[in-house]
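Take a look at this single chain in structure tokens; it is the form predicted alone.
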Amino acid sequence: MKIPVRPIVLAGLALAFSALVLSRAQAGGSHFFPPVADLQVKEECGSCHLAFPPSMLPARSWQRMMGDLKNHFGDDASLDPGLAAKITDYLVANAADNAGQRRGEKLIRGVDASSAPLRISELPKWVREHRKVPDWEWRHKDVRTRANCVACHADAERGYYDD
């Protein structure tokens, strides 16, 4: 008995497509940003703060930031030039405007193409998403700064920024 191949192939394709759509839907919706996957980047950037997902800023921002590590938000975060280049390459390749970072593109919408913002917390979408957070919450001893995502987003290190 010969089994018809065409219906089996079509069923397999339908199942694979459904699994892909479902997995993306479960990946955190519009508040999911793939976390840093490179261990060296995670170790170097995460030694002082959350290693922010590269898809939260455009490539030009990461290049600007990595080009002036001596003045990294008031600290000297200088690295060996070879390691700095490797980290820059990773951040740029996974930036909001590269590698099909659909979620990151939403975050940088409204940012002038000629600007290279350094603070995620100053992006128009970030500001809109956090507009109802009262000033006193930002000053709370467990928060202290708008860059302290993990204070309010328990799963930020895994890329989830839902409330």
The other form holds:
Amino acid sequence: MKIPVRPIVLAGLALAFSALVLSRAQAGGSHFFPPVADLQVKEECGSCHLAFPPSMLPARSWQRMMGDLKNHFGDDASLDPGLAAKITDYLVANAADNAGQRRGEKLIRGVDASSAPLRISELPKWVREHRKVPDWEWRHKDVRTRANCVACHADAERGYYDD
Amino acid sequence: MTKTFATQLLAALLLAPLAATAAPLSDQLASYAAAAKSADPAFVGFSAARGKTLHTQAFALGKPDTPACTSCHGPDPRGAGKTPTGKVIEPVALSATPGRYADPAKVEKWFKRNCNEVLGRACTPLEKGDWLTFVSGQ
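Show the other one: the form predicted in complex with the partner chain, since we just had the form predicted alone.
Following is the full complex, with the preceding chain placed first.
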């Protein structure tokens, strides 16, 4: 029996190439932060604002935030303790300093190990990346707050923050 | 005999999803009605008109940026609303968002949060029942 070597090699090459492109698109080449995949986390953390990717803050920040949901940026977002613990586990497991997230590690670079920032928009790297956005754009009625990622990053819900 | 049973089983299977979506809301309204009656023996029933007033009135008793329900939910119950962070809120009208009030725990969770933010206090069973009556008739 004659094995059709050429088609198999070609198919293999094509597959390897697309895998390479995909991995670059997801990890290195673009500003990709895996969106929340857990449905319960998405529901509880994504009703009032975008369910921010856990890889945007270090684990200690998520722990601090989940420990004081009664004062959540001016809102009382308290949850059933069991559910809150489950959500904390998910956020911590996928935090910037825990899941081997290239982008996450970069984003929290320069954050003092003894501090646990609560606002993604106060991370030094975030501030640098957004330094060219003028004040009037932040005040625009369709933006209004730095927590409104989707106002400018159309694909933020899917994890892409390039534009 | 067997045929009747099969028919009943089929009917039960077909109707089960309907019952599952309709029952929680009416059960919840019934429990609010019982609570309203025990708070005020003169209670005769919920009112969509009172619910509408509750929904649209500017109370300004809670957080400064949310004086009324409509601050986030928008003026039209059948239209979508928007949170301050730009997240779209599905219309409150049951006709526009079928199945919206099928989970009593979720309904309670949002009453707790939102009443606090708009009224600066918890809503009474009467207010909750009026509001649910208003939006489910919309």
